[in-house]
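Single chain ahead, written as structure tokens, the form predicted on its own.
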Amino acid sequence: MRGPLRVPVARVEAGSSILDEDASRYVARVHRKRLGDRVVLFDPDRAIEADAEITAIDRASVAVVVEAPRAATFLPARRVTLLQATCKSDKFDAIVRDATELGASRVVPINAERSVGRPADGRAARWRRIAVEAARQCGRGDAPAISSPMELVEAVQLFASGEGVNGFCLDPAADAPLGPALRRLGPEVELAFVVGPEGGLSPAEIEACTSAGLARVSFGPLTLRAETVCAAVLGAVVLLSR
């Protein structure tokens, strides 16, 4: 059986308080909750949830009587960071939703040399939305980071080289697999991968990630969609996380 309703709001506090238009209109119209019901608040930027209960509802707001907030219940694992180059806006959405699911940490858009679709501005501020709408349908206790389009030199930079992290450049032309390279780190380590377009990453690009430090490796020998390849991939973080 499904637990209570979990509802996305910018701030878990105990005590009474009135849902903002969004979250009362998921609740009252979209849901139809009514009076004494009872929902789980949750904050994706803070990763803090609280029971609460309604004590009035219309058609316009939600009040409710929240409890003592609390740490979310489930988060990843471990922090994973995807950078993943732009593709149509459907496609995109669709990692997004599956990275969340998947746990990852951040979701860095990066304008690959081989790129179709080139992200309009303010595109980040969708994703997040879609981000923390799967977390909600997930059960996960926070969201993903999601970082405006950037280039990939800097993306990299930034993201998946340095201390504390191991940065992985997914190449299918790649001799070393990826699965033996996962497998010889703990779980406790913080992860990156560099995922190319569906033409894939040029040899300038595989160049840069190389250059940063990141190890080049293929997920085997079929050549994969750039939308499935995030699944693959953090689907065997999840596992090998445990």
The other form holds:
Protein chains: 2
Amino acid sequence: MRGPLRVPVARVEAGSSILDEDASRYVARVHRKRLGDRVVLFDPDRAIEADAEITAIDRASVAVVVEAPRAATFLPARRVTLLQATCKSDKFDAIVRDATELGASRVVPINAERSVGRPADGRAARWRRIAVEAARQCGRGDAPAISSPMELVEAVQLFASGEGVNGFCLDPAADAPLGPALRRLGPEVELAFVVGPEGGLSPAEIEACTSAGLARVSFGPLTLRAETVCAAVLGAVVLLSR
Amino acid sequence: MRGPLRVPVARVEAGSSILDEDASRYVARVHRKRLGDRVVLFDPDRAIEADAEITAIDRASVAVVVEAPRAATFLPARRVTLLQATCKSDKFDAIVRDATELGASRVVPINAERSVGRPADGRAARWRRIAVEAARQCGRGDAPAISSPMELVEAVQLFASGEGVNGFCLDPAADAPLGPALRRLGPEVELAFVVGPEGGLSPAEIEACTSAGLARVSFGPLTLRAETVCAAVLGAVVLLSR
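After the form predicted on its own, can we look at the form predicted in complex with another copy of the chain?
Let's see the whole complex now, leading with the same chain.
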């Protein structure tokens, strides 16, 4: 994904417009673009993008002429929800980045019993900004929706056990391996994965998952760090979906 | 992988012995073990392990009685070599950790044209220590071999194109997707992956890979960070191997 600088914006519309303060600063000061340079504006909420040309620029403000908007070029091939136990802040940030690059449509932070640290209020907005920036960098035309942290039981009911969703609860002690279960599903089936904290999901949490109809599966016999599980599982989903 | 503390050692032999300085410090001071506690000694070079009991302990030295050694309980299911372009030190450390948890048998650091920063001499020894510690934590009974950084052409010839090895060169611009290519191979075939730096492999490097018989494949249309590629690809290999 090389090519023109991608700039996330709140709205993509054909015609002349002035980028908002953040986007202007980003184009003018971070990337030192100049008059006449071309950029791609993208709206990650609506998965729309458009080519644009810079028609005026100073350090605080950038004016562009925007061509006809189009549907985003690169979108994930299938819907995947990651229900991820919260953990230390920098680790969860890394997980959001990985999940964005690897096509998650939604990330639901879960306050698990054994989670270390509770995210501060307003964390979801920060994670969304991280996701949008990761989408920008990797060329993805949308960004995962990110919920506020919630309890596992509620999250599983809302996002991992609806009609047509195949939910999996990852537990190193499970007998059934994830690989064959995943390979049996078609490449377009909607998926959801519950990934616990370093200390694992508690028996009550695993029970809540299986009661809601999720399959309890093991990635393998080793104890992976939570951030490794996320990238490994979502990476496998990408390769099984194309 | 919960259970007794795992301690990497240079040699596992039944009978009484005194742990070396590093292992003693690790058991006595980092993990504050006590007289009578049980540990598992493992030799990642030979993939051998044994239960042991602490029979004497002070801050500097730990004596153990070691039971009969056995083959390591958890070893990767197939041989996989990761030929990874060098990058900033903390990133490569993270890649070594991921590759260990996800079962790589060998990591070959490559000085690619667009690599940022050259690793200092002696870096391979440091990476090996990181790999052994990651193996300890995740419960793996061996650890990946880690070469000194080498040139791509040499690395590909030595490690990615021998008889019986299926080598892949990852290039976002390739038409062929990795997923189907990987799924066509049996679950026990030996694999090798060349992963370039952030700026990608150069045309000459891609040509060197394809000339050596590697398949040029794309993980997908997005530009992933190198560390994400490693975890995503190796994660998929794990799930396709079980």
